[in-house]
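Given next, in structure tokens, is a single chain: the form predicted on its own.
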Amino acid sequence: MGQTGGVTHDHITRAGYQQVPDEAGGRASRTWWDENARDYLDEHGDFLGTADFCWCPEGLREGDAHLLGPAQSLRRSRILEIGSGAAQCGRWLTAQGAQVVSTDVSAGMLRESRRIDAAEGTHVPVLQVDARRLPFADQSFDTAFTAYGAIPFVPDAAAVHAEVARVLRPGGRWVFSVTHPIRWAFPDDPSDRGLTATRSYFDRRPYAERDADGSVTYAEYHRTVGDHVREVVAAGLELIDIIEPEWPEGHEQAWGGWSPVRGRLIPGTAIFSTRRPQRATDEDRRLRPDR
């Protein structure tokens, strides 16, 4: 979940906010998650559970928030999970009666999902998929979502939104959580040192890491609130709400740069709730004149 989620990166010779080639940045994220899937789950697995739907390090659960709709609406709904990791959210939705397909670009994360299924006696269909090129027919899902997946790790998130809009039925929801954009102005430090802004909110250079050869080994992309909204609208989606979960009382567990110290003063997560319009737009009619 965002800005490396607290996992230590080995063999880094250069790290920070820097320009990286788009192709190298997108490729690095897939490789990094392949190599660090097990370490990530070792560190955060207890918090995430194996069949629980957690939106963010603040601990907001779908069972309480109902951002995908009322519980009864999930039954028999066709739901697409983007950037699923080990499919903890998809497993929870399956238990609610939904028909879920969980997708991730990382083969390592999908192996962890299958390992959990084998241990738990569960089954969630998983596919290795680049979210910018979804292998699904138009209007084939009622709902799509991602909890910190895909969007931060590609240079062209607009392509993800466009593909999700294509595969959603009219009226279908697309909900995604990301690191709150304001956090990028502050150091990724869970202590009070992380409460002093040290860089411009408008500096859109990604956070990237390089190895001794200068190759990009990790890249995470910053977008402002306005950037996210414009990309959603450009995909033909309607913005319903932006949720900024507050840090709950009694939650003392830090997650990377997320912590009670910072969470009680500045937001750490933004959740964008959108939907495909019920009526076809002019752009829809231009692209699909036979419909």
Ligand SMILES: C[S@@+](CC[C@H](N)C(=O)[O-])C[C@H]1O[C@@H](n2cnc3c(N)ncnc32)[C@H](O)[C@@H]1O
Given for the second form:
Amino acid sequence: MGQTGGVTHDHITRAGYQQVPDEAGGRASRTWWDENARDYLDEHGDFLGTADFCWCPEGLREGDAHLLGPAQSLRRSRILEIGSGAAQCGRWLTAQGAQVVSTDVSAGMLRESRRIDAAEGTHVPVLQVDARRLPFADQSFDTAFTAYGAIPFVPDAAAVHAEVARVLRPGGRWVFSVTHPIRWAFPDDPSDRGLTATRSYFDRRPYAERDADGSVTYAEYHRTVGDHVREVVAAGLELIDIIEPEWPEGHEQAWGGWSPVRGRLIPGTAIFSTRRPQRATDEDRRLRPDR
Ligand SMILES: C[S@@+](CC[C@H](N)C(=O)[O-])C[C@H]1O[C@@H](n2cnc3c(N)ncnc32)[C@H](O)[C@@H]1O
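For comparison with the form predicted on its own, produce the structure of the form predicted in complex with the ligand.
What follows is the whole complex; the chain from before opens it.
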């Protein structure tokens, strides 16, 4: 089981923390999400809803947290969703009056989004896009976000941050949730067996799975808190906050390795809130003299 997918993976011959070639890892994630889109929705669809904005297995909702800004600021705001899956968040934002484009690298996931739209009579514009190469003009969005999309599945998250920084207007926010980095030191087990650290937090090898031929079929990448911070800063973004949602009282539903047992003791999610500076800093001008 991966740290994020929370879906049982079949036909694995070798799974574990291991080096994988970057290209094979990035490619595997796309194929894996294509093949497992329906299973992911079958397993987590009830929890996620069809038009709800849930940041994480702890159940933090944007309607309560306002990490993208006050509710009234969403109206007519141009918002980019990255790694949207079936675009439940994008559908919720559309209902708030935002102008949303939801993007995902997986055609299978976007098919699920269109299936929900057809069933619900809703419409979220979706595009098949690799978050590392965004097909949008500079400064074309007010806000960008992802709930657990793209970042954990690419070897080069710095490329995602750089692209998001490019398409955001000055002052625009980029907010992304990921598995809390501390979780990588613990077994991905929802029971109390998942409460004893068994590996080094500093071991950056991805969790990967291979099939009988040795081909990489799944890859998920670990970054420490410091790695994430350095990557967003290198993209010229400012870090506003790191939110670590607490496991709420009365929330008993597990999601893969996220469970009440572990959630009450250690964080399961980190949400990085960042922003493109209003004005280019000296460092920004040095890194990107063209801006
Ligand atoms: C854990 S799912 C999260 C989906 C959705 N945000 C949600 O909350 O249900 C991760 C998503 O990231 C997408 N993804 C993986 N690599 C990506 C990439 N390079 N570019 C864009 N999306 C990617 C997957 O296809 C998948 O839909």
